[in-house]
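Below sits a lone chain in structure tokens, taken as the form predicted on its own.
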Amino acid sequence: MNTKKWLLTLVFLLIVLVGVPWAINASGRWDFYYTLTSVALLSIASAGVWLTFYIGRINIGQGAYTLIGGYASAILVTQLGVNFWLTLPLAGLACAIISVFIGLPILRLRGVYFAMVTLVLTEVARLTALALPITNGAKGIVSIPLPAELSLFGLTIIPDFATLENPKLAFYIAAVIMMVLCYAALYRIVNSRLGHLCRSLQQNEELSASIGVNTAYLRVIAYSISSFMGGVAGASFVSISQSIYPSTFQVVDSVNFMLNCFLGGLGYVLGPMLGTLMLYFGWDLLFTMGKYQLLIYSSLIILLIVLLPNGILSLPLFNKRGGGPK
């Protein structure tokens, strides 16, 4: 990463970690903490969907992994007493393992066939959560405690959120840090040898296989990383809402994760982040339109996809050097 990108990253961190909290505290709109925290976590799940697009697959099943990750974290915290912060990687790992078993057969499918199979995954996860005793069925898992203190060798790394004066601010900062780490990892993957090989799958799988690229291995790796991100995002949502139900993540959420990628730009690493921000606030802004909200919303999405097929980041304002992962 060059000096200019380091400076831009530093400015971004100063804005989101210092500027935004100052503005919220000055305005007294504490509800914005929850809104922006949700945007940060949704963008993490969307980043996983973007990575699946990067290998040439349309993923409409990320809602399944956010739901699985949320239940995994809730069960570990409430029934086994595991520290919430330790459940984050465990929930992500559980989703990654499940995705390997699911992905091995369906990743062989292409285009609309793969998309249609992933579309049913969220509903399957929801029905499974309804049926299993460990998930408490339709009642869900409630009264989940706030994240406890995380310490190492007697040194407090993360304080107990229940003792904080403003847990909403703590959740916001934690979500932003996780989002930054997620996109930093995504940027590193895309610009590594693994990322270059994954991009070759998007262009021509037969050609990649003919020169010795293990296409099946790359597809599974990308899909498991995608699902890991979804699991971490879902587990984080559980800690904020302190509850989870089979309907917490539905098919519409999976579709929105995909739309976030389209709206921001499939050719840009930060596309899902910008797409999530615009889609989330755009829907809220249209709330005043009443019964016409959905009609206007869907029309605008179609119009944007037609006029900007490469996403908002393809505008000259953001993209001065042409396309490609940034």
Given for the second form:
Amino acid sequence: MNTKKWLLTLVFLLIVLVGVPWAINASGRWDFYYTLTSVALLSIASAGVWLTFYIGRINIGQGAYTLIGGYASAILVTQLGVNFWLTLPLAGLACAIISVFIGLPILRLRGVYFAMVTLVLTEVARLTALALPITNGAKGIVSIPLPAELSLFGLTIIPDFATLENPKLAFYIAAVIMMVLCYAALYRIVNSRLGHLCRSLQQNEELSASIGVNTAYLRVIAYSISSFMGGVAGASFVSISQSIYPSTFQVVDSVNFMLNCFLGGLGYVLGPMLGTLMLYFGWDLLFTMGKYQLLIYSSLIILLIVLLPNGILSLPLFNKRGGGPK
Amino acid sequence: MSTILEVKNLTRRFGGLVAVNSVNFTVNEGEILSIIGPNGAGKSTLFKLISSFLKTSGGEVIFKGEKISNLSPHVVARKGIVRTFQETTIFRSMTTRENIIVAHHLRAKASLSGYFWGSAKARRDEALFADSADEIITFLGMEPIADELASNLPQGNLRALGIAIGLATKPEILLLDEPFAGMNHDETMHMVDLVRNVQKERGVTIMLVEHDMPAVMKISDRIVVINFGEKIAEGTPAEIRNNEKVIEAYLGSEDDAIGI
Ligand SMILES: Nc1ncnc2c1ncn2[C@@H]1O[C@H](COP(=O)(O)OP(=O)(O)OP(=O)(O)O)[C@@H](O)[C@H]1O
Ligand SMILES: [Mg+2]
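Okay, that is the form predicted on its own; can I get the form predicted in complex with its partner chain now?
What follows is the whole complex; the chain from before opens it.
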């Protein structure tokens, strides 16, 4: 990264970590914390989907992993008393491991075939959650406690959220930090030789194999990283809402994760972040339209995809300075 | 001269069609061996079998005494057998240089996570690949198009880029499927020199499939002729030129002229 990108990153961090809380405080719109926290977490799940796009696969199944991650964390916290902060990486890991077994067979498929199978995954996850005793069926898992204190050698790293005066702010800060880490990792992947290899898969799998790339392995790695992000996002989401049901993440969420990537731009690391923000706020702003909300919303998305096939970040406005800040 | 590759009773069926039928031949280390034959004779299928992009229906391929048929394609590539494609295949949305750099994968020492964290090995790999790519670009005279997107390159350059990608893997055997297709006479002669250079200066054994007979006659040390999946002749360009069966096979098909 050059100096300019570091500077832009710094400005971004100042805005989201200092500017936004200040503005919310000044305006008294406390509900914005929940909205922005959701955007941050959903953009982590979308980042995962973006990575599968990056190896040339259309992934409409991220909802399955956010659901699995959510349940994994909820079960660990409520039944085994594991600290929430520990369940975060565990939920991600669980999703990554499951995705290896699912990915091995299905990642051989390409194009619409892969997309169709992933579309089914979310529904399978929902039905499984409905049927299993450990997930408590349709009643779901409720009254999940807020994240407990995390300490290392007696030193408090993260305080117990239940004792905080403003847990909403704490959730927001935590979500933003996770989002930044997630996109930093994504940026690093894309700008290292790893990204170069992923692009080779996206552009020509056969040639990639013939220059010695273990394409099956690389695909599974990328897919499991993607699912890890889904799991972490799902687990965090559940801890904010303090409950999870089989319907917490549905097919429509999987579709939204994909749309976020499309809309932001598949060629830009920051695409899914911007896409998530726009779609989430777009949907909320159209709330006043009542029963026409979905109609207008869908029409606008179609229009955007037709007019800007390479995403919002392909607008000249963003490209004068050559790519996003990250 | 030692044998580097041996094709033994190699067979491949597609349903009822026998695309490659019990073909036998050997390849000597350091030679240029051409496979010729009319359209649909089974030449590309033969290459796909050798590079393990297709499973065999019978027979085997032996590389340096080791059976390599039916392994994964990337494993065969790793052993040193690399194929370029009949259809121009390159990474379209990368520049010439990026294409060549990514193709160095076989020589990578660092792990995937090493590349993520930027380990010492990874940095050494990256520096090495960049240098080697520059060297290949110079060797093939591609400096003017080094930073051009591959999707913007004309056909002739794409073929050269295909060979550059092959070279980056430092293969022991390079399989070129119709490297001169779609080129005019001058471009073809330039490519012939280029392929000869690859063989002479880099010691790469080359197998190529080609329809351009003057080019084949000029470039080949030996030629194997196949027709309807079967080998019908084998020998030096002079021997093939005068072979009855070959002349017959080519006269029998309309769109090919052996050009002799
Ligand atoms: N995947 C496949 N499935 C079914 N039949 C195939 C397949 N690949 C090749 N064939 C058939 O096998 C035969 C040999 O094909 P191949 O591509 O090897 O010919 P070729 O000698 O390379 O021809 P050309 O000079 O036109 O490139 C043809 O009849 C072709 O139709
Ligand atoms: Mg062919």
